[in-house]
Amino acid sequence: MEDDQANVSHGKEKQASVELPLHWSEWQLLDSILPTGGFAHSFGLEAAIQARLISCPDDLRTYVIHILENTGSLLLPFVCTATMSPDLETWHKLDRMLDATLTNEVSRKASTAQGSALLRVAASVFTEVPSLKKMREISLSFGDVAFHHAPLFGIICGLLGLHRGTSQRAYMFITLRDIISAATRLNLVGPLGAAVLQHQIAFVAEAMLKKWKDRAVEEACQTSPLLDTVQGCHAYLFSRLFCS
């Protein structure tokens, strides 16, 4: 009896010791200090400014909301599916599908650049999940994997133990965080105003999450084609701060 209790106690301690670093890894995945290159991209915001689509705070708010809507409709299905099945076969299938779905070269390059950086960093940082390093090595050897960001984010979330609802909310959060950061560096809003704006739009983002979450990749679609077109014009800007 005492031996059984000792075994159970030891099992709980072992489980806790495994879960503790995973929780810290989940939080670190969303930390802006993780060098995944997200702050090098403005989601077409810089091009929208030069196209005179944004000239006041209300325009910025509207643009951010449309970006979140597009993210929810187009990318959350890939994050959700990858989180539920975080294996190599699923990832490669989703990667090919998203590569065929993205409609402009700027967004495609931004997605692959951020995805490649995310997996490289995750494989080096989250050593408690050795499969990340193996998946990266195998995929690099294939030579035809695009490393798109949304499926990879879902794969990493799944391997870190996040629920699909949490992973989709996290993806909406980092999208909101990065575009607000871009708006700050483009001098559209100050640091305090950016924090206020992010908090206000969070309620809208949550509503969009509920609208688009848990959908199959076959339902992925663009809801704001104009923004996609504007982002595609980023490469033609004579002077630019961001990569996209």
Second form
Amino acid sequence: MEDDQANVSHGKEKQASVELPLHWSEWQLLDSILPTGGFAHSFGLEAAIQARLISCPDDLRTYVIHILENTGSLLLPFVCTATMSPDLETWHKLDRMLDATLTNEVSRKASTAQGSALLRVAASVFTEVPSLKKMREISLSFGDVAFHHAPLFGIICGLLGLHRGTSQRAYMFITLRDIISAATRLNLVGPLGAAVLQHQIAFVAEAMLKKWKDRAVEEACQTSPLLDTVQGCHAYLFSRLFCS
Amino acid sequence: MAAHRHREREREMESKIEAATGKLVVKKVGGKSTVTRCFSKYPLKFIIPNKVGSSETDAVWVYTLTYGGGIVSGDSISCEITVADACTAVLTTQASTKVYKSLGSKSSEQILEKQIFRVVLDSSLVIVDWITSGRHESGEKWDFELYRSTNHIFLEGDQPLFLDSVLLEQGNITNIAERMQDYQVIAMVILLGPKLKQIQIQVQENVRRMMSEQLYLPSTGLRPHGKTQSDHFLAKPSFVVSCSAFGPKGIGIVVRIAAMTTESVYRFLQHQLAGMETLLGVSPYS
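Compare with the form predicted alone: the form predicted together with the partner chain:
Then the entire complex follows, led off by the chain already shown.
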């Protein structure tokens, strides 16, 4: 057990298949086809529609931008720190902190659901990084690890050898990807319109990234209290498509 | 470059907060919750009435005031409060704190608030924290540059229980008014502790019932151009509230509110917290 922990804490995994450029793993990690259950979450969009906060395409665009800003301010610090120190101790500390930081029950549960699924998939897929499986097994046996999404995303990126700049941009990307996907399923926009919107917003997302990247977790804050309040209403929806 | 300047300014603010500290300690003395230590610096002041409500209730009421009744640019406020085992404390303001514009400077106000609570398993804690957009009747809506309110609760020493920090900052991509839409008040209520279990259950149920009536699928899709006119069914709710449990075994709940009027928030608080009279000696917001 102690040896395992020592190995896991070092995080100095070298890729077994050195010939494979990082792009393959990176792109697979960001592909929406990776079965991490992201499709079950709307980032409060469904609740916002039922609260009539979104009544035209401009509203949708504004909503997505505000969510991205909140992702930057609240979650990027966790992704960043985890990528820089992808070890068990750091991960558990970030997980505990984020559990206390995600005070919105809806988003907290969404985070643990997505994080658990992500780690399970990553441990099975990226077998050249055995510490993923080991960290998962140890943490399951502890019983009090929440498996929050943002730190785990950072850990996995770090162990794969991705730089923190990449992992933070990637996290913004998958957030944008998932909200746009939710918007199409909620009939707010068609598939082509969604693709157009996603590219337009990419410029804004990059600006958000530049503003919020590389910060300490102690600085994490939320910037959209209205959306946080509305997302918290998700559990009160009579009919819903999404979990959050 | 902008990011660097922003971080420098934040560090400056942080050191100001460390210097301007309010401190309170509540312990059992002679079997009653008592303030055993009370310290505050300008612009913060604590007022602790000797008796609030009946003498059977064991609760300490602490009112925070800012000198002059308001905050001006350059002020920093931070509080550190320690509540010992099986004690009850209530911290609130006597009236709403007003943020004043400095003369001659347009919207250059930066306000940072940070409150750290260290509790133990038996403690009960009630926090009500809210901000309004300004004199919204006169058109002043979220017109300040930066407001940051941080509330941290730690359990049994250093276990993070509740870490919340709300930042409202005018940005070049998004401004505050746009993020708030037509809502003029943001509020947060925290109810923590075993003594508050019944009220927590009641509040959760009330909030659920209130919002279930307010949330429904609009029958039409998105309009291609502009917003609709005053169609009642498509109007936003004037009061949005949600409730989340937090902490081990859900020992706490946090209620978040976005409202178009301050009156509606007062009414809500009055109604939801009325049941606390037996615990606190007085019904809050009555």
